[in-house]
Structure formats: C-alpha cells, structure tokens
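In the form predicted alone, a lone chain appears below as structure tokens.
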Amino acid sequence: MSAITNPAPQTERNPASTERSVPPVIGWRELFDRQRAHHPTVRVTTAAQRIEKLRHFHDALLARRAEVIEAVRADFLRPIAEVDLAESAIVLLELRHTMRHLRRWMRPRRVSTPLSIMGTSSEVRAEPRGVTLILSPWNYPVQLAFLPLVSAIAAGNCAVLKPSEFTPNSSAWMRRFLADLFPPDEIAVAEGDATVATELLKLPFDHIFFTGSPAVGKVIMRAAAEHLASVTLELGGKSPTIVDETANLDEAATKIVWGKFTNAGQTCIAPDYVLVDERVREPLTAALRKRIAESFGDDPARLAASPDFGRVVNARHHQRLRKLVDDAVGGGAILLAGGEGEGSSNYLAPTLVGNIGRESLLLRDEIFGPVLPIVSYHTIEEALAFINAREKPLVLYIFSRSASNVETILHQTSAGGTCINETLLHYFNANLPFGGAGNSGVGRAHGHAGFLSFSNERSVLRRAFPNPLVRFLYPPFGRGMQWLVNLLAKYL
C-alpha cells in the first residue's frame, strides 16, 4: 500500500515507528485526481462497510496509543497521561460513538407532506460530498486530524490530510498509520510546509475542513470560493469566563485551572480571560493561585520540573507569548501568579495578570498560551457589554449559582457554546455540535453534526399517488389556475 508525501522529499523520522520505503513521489494533482475516480467506489459503500473501516481504524488506533504519546512528545513536551487522553482517547470515543449510530444516520429521513402537494412523499439522503480536504494544526496535532476524518470516511468521503508542519513527528506518525488502513486513492496524508497548503487549496475539492486562527480562515474561505466548495471552518478567538458573585470560587478555581492550563494553555476552546465580579476578585484570584500550587508545585523549581505542566511547541510562539506579558506590564498591569519563563525549553509557568488596560495586547488578541488576564467588573451589565464589544467567542464559560444570571447571560451573548460550573466538558458530548459564531467559526463538528457536514443533504420527493388538483398548474392557465392560487394563499 503506497503512501503519499509532499513532492519536496521529506527528511523527518517518526521515533514512534519503524521507517518503511516510500515509493516514488506523485503530484498533488495526480493525487486529486486518483481520489476523484476512486470515489465512486467509495461512495457506494454501504453503513456495513463504512463501519468496518471505522472498526479497522479504531482497533488500529487503540492497539498503537503509545506509538502516539511517543511522536507527539517528540514534537513539543506534554504529559503523558494528557496526550493519551486528548490525542487517543477521545478519537477512540468519536469512533466508537459513530459507529453505534451510523446505520441511522445513513437512513432517508422522511418528512412531512404539505396539503398543497398532497399525494407526493418527500424524504431527505445524506450523500457523500466527494473529496474533501482536512486542514489540521499543531496544538492537537493528531485528535484535531482525526476527528473530522473519521466524520469524512463516516459520510462516504476520500479525504487529503494536511498537516502542520510545526508537528513533523505527529504528521509523519499519522502518514504512516493511515497508510496501513486505506489506500491513497481512498485517504491520504499530504507532508509539508504552508506552500504544500496553498497547493492543495488551489485544487476543486468538495468540502474543505479547516481547524486554526481566524486571519488563516479567511485565506480558507477565499480559496474555497474560486471552487464554489462547501468549508467547516474551525476557529478560535478570546474566549470569555464570568465568575459572577454567587460562585462557588474553589471549584470555578479548580476548573479555570484545567481549562485554560491543559497543554499549556494552547487549546482552543481553553478559557481566554476571567471577568470577575469586584466583590470575589481577590478571593478567586487567591483560590486561582491556590489550585495552580496543588495542580503543578507550591515553588518557581517544582513547577517547572512538573511532569504535568507542559512547554509551549516553539520558539516564536514563546517569544509572542513573553511579548504579550512584558507588554502588559509595560501598560501598568500586575503579575498575580507565574511569569517566570525559560527560553531554551519554551517553558512559560501559569500566569495570572490582574490590573489590566482595556486597549492591552491580552485583551485584543488570542493569547493561545498558559497566561490568564483577570480583569472585574461591577454589573452583570457591564461584563455582557465588555463580552459583546468583542467578536463572537469559540466558547463563553459561566460560574454561576444564580439561575437569572446564568440565564441573562445566555440570552443576551451569543457564542459557539457555553459551559455552565464546567469547562472543556462540551468538547467530550459528541451528541453536543461543535463549533463557532461569526470570527470563531462556520459549521459544526463531532458526532452526527460532523457526519452532516461532511454530506450534502439531498432532498427527494415521489408521486404517489395522482392528484387531480395538480393539472391547473399547467399552461394554458384558466380560471381554474386563479382558483388554485386562491386556495393556496389563504389556506394551505
């Protein structure tokens, strides 16, 4: 079974895998095109089939866990256990789900017949978009690849995998796995840097799946309009936590602390900033402290050799980050907690900003990294217009035990999704869609919403049976038409 590679030769070694000969090298047109006439094929498959695939997909993954800890380890230094449970284990989840509720999802879906057609049935098919193209990023490098394509094989699609190039282990990892499971006429993965990208978005593929940053979507959007091709756009954003004043402060802590400090903070969804209310800012931001010590070390050395806290995935992105702080500093704002970094291992602690100006770097732009600004308020009022300034977040956490406010809050925001007294759990319910609003994303993901949007709904209507009414549609129009028309505007 061959495997495809960027047609600049790849120089990268796996560690989590036995290096096998590639054959020669095919373009990305070539490519395309073999999926294209393969597709057919593939459409076809019946829900018996699709899962089978999923199964020896699933199996596969499950039987190989530590090669993934290994190669994503080798990218950028995360916890073991964290690895396992956000790059495997919950790829294993959306398998398992998909594939107890495929067969259903597959099923036409009858609709309802309007009288004004009676005698006719309608129903509505999901039918496969074609070949699709999967846009992945570094930060969950192997889940945030895998979990729009197994959506893509559910619905009856060949997908070209693209990884990013800041993970080469994870992409060749992923390269080498897949090739066990299915030809390249059937899924691919596609190597290289942001040239091979901008190859592949010149390509007419059906659908496009893209996981990243608002700005990178926009040049998404753009290229998928030249095709006319449908897009799931998966952005991020600042998004917004609010511990309002009946909170309860140690568990908001607690969960404000996993949330946005998982994988350093570099997590999508992860809790961008706190808006606290004044009369619970010093006692959230003492328990926010407290939870930071018990979670990772009490000191600046233990915290830094903690074997659960873990380092940013390069250079540039730590230098943006030590940026982002010294800028908020300059600006008057107040460390809390952390700041303490170390450049050779891209090691930045959690950090907590307090006292900071409204026109600050941290509050303009994604800080995709273990800083935490808290910034209070005095009314709900005044929180929801600081929320609503803004673009339209990924998620809006809420720590709240006022019913009224946690209501007031849903009704007067508008987001992606939201998490009440929780945070990240949503992303786990693959019967929950997920996605953004506006700037932090188009379409939705996971479960059956991800199985929609790798599928184009096809509406089907029959005859069955006459309907003597129908005949005054027909020209010549008589005054049997005007009649009819009647009818239907006043009644049915």
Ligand code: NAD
The other form holds:
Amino acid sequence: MSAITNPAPQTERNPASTERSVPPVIGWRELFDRQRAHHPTVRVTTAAQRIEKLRHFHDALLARRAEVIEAVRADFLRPIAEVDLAESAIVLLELRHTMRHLRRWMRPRRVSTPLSIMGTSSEVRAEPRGVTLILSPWNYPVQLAFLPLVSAIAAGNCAVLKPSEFTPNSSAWMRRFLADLFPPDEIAVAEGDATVATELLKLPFDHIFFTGSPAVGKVIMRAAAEHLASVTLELGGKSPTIVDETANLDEAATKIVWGKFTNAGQTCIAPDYVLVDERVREPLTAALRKRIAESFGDDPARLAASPDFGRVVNARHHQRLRKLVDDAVGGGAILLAGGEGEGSSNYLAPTLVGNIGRESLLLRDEIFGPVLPIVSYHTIEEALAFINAREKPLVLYIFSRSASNVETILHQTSAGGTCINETLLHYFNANLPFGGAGNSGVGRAHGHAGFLSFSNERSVLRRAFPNPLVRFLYPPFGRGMQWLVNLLAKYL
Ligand code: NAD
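Follow the form predicted alone with the form predicted together with this ligand, if you could.
Whole complex next, starting from this chain.
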C-alpha cells in the first residue's frame, strides 16, 4: 500500500459523507504524478495478478450490494431491484467475464505474414495505455463508473475516476469502497463538479474515458487534443424505436415500456421516441397504455405510489422535462397517458405524447426522462428519412416480423447498436462491443472491446530468418530495387 490515502474532494466537501477521519488533501497534479510514478509497477503485472485484483473487487462488491443500494437511493429514488440489477449485478457480470477471458486477451496475437516480407513474423501485443481518467454521469452512478474501471484494471492501467456531482452519496461510497481495495497511486476517486473535471483535464492523461452528454463530450475531446490523449466517448442522443405493421404489438409494448421507463427514462439506451406505422398506431398506443397500467398501476394515485417506478434525478431535470411536455402540448400535441407530476419529489408519471409537431423540442432534444413521443409514418422510407435527418443514434430499436423490413432498416441507417424485437438487452452481452456512432460516441466499451479501449495495440515485427531480397531495398538503389518494386506493385 502507498503512504498516501485516497484524496479528499477538493471542492466543497460532500455533505452526505459520514466519514469521521478526513484524509489528507493532495493536489490533482500530485496525485497524477504519483500514479505516473507508480504505473511501471502496474504495467508489468501478469494476468494472474490482475485477475487477483479483479477477484477482490468482485468479492467486495458482491458482499456490499446492500451499501450500493443505500447510497444510490440516497441520491435519487429508484426501485431496489432495479438498482441491484443495474448498479451491482451488471458490474459483477462484467468482472466475471473479464476474469474468465483476461489471459487470452493479454496473450500476444500472431498475425500472418505477407509474401513481400517473407522471413519475418508479426504479432500484436495489448499494452496498458498508462494513467487514465474516467469521467462518469449520474444516471447509473456506480455502474457507469465501475464498468470502465474494470476494463482499465484488466488492461494494466492506473485510473482517476471522477463521478458526477449530481450523485454525491454514490461518489462518496465509491471513494470509500475503492480506497479499501486499491492504493490511490493506482486507483483514486476525485469527487466534485465540472470545475474538478476541468482541472483534471489539464493533466496529460494517457487515455480519457468519458460517459455523458454529446455537448460535454466535445469539451472532453478538445481538452484531450491538447495532450493528444486517446478518448473513448460514450454519449447519448435520441434512440428511435420503429414499430412496423407486422410487429407483435403486445410484445413490442412490453419491451418498450420496460426499456423506456426503467430508471424513469434516465437511461442512455432508452427508446427516445417511437416511429410507428400509421396502420397500427392506435393498437400500439392502447397496448402501451395497458402495459404501463400493468407495470406500475392503473390509476394516477397507484402509479405515483408504485415501488417499481423511480424519480427524476433533481428539480432542474424535472423542470426541463415539464417544459418539454408543455412545449409539445402548447404546439398541439396530445397527452395519451400520464403527464401528472409532483415537484417536491421530482415525480413525473410515465407519459405518452401523440400528434407532435415536427419542430417540437420533444423531437429535437434527448428526452432522458419518462416521456415517450409517438410519431406515425406511412411508408418505411418516410421512417428512414426521419431517422437519417437526425444525428446517428446510440441505439435503433426495431419491432417487426418482416425480415425484409429489418434488413432495409439495418442497411439504410447507422447507429451504435440495434436490438430487433427487444430493448436494452444488447447491453447485457459483453461479447458485443458497446458504443455510439458520430454524435452518440467514439470508441467501444464492455468486455474485450473495453479492454482494448484501455490498451495500446502494439505491432511487433521480428526477423525470423534471412530474406536475401530485402537487401535490394537499401541504397544505393540498383536494378534489383526496380525489379523488387515492380514485383511488389504488380504481383504481391
Ligand atoms: P454530463 O455530460 O452533463 O456529465 C458527465 C460528466 O461530465 C460528469 O462527471 C460531469 O461532472 C462532467 N462534466 C460536466 N460538464 C463538464 C465540463 N464542462 N467539463 C468537464 N466535465 C464536465 O452528462 P450527465 O447529465 O451526467 O448524463 C446524461 C448524458 O449522458 C445523456 O446525454 C446520456 O445519454 C449520456 N449517457 C451516455 C451513456 C452511454 O453509455 N453512452 C450512459 C449514460 C449516460
């Protein structure tokens, strides 16, 4: 263990923290320098040593799931089972997947040798990037901090983790939890707001892994450019859900309601809006209303008291969502379900909105709350044009029983990921690289893809046996060189 302890927050101290002993405050620069000085020890760790660290992480998290639930729910109210699944179970699954495969991921990967450089052998080695910065959002405060951290540790990096200021209880818990497992010159938590992030971004981190909004993603990329740090940007945006005329509507409604209203819609991969074939708009709307009632309650009072429906994170976001709904209704939109809210608890009922003007804010900004616009189309081309006129989404969901419609949609759109006749589940497959396209993100996370994001793939070529032709490459160039160039250019 290092002599220093995990640094205390440098901005305002977190009022929710119950710690009695205040750790000594060290500056971010000093913390960074210590991690950099310590990294040579971390970079040479074997697969067995890294698996041992991940095993400790895994066992501690498994034992402290109740603490996670308590900390996260102290930040904003969410269903207990949902928190346990999203904040602990998903991280535990990722830890086990990583432990199972790390030996193979770390092994140098042989690649074949073209005839033109006969006599050499080549391989790719994943080496750690170095000292890394992880910036995470509030919506799944533990999961979205820990998933990249698992990849960072697996790949042999040091890491400073800066969670969101909107979830201070979760951040303080993560600081205590990680301080029990790692020395701060290997893994440290920096609590605080954007000013702390700004200070950290001035330091020459080797890699920055950011999860958050596209607007802040641009700030991160600009800051990274200063040091030419590599970045992974896991961003958000408006994820469309197409429901065509062939879809099983009850099944689609069940899955859309789950995907949309989990964590009160505050999920980056939540369906942002539904694009439905006009011929099935009414039955789909009825199925969605029925499913909302079955899931959370069949009258407004029961729904507001449901233990299975969460709250909006804070008053600012509650007001923002109210404004989105009011703006749509003011423009002629119709509330098809929900709309009720309560300011003091940041409650907003699961809300369906129809007949929305195309210029409405609801169809422009990422919603990130329990409001689902329903837009109808007459031809699949119209739906595709609607999607392609907007930024590339993080996910595009398709509900259809027509293989040709599915292929047309996949072929003519671009997105970070797609689920067909499902929502959210692609996130649970660690073998699927997770990330966005264009405005919804840069780079990939989860499983091997996450490991590679935190690795530099180093290309190594080795001379295995002599090749007499190579000498023609060296000056002074003679006819042999020209012969060799002709051979390369025309035949090899
Ligand atoms: P955010 O971009 O406001 O904040 C994310 C992090 O960046 C926080 O730690 C915050 O302190 C920091 N930050 C904020 N402003 C900053 C600045 N000017 N300079 C440096 N750092 C700054 O995002 P949020 O509101 O916490 O999260 C919601 C967004 O995140 C949504 O757009 C959502 O879609 C997206 N998201 C994406 C994923 C994904 O995996 N792709 C997951 C969750 C959330």
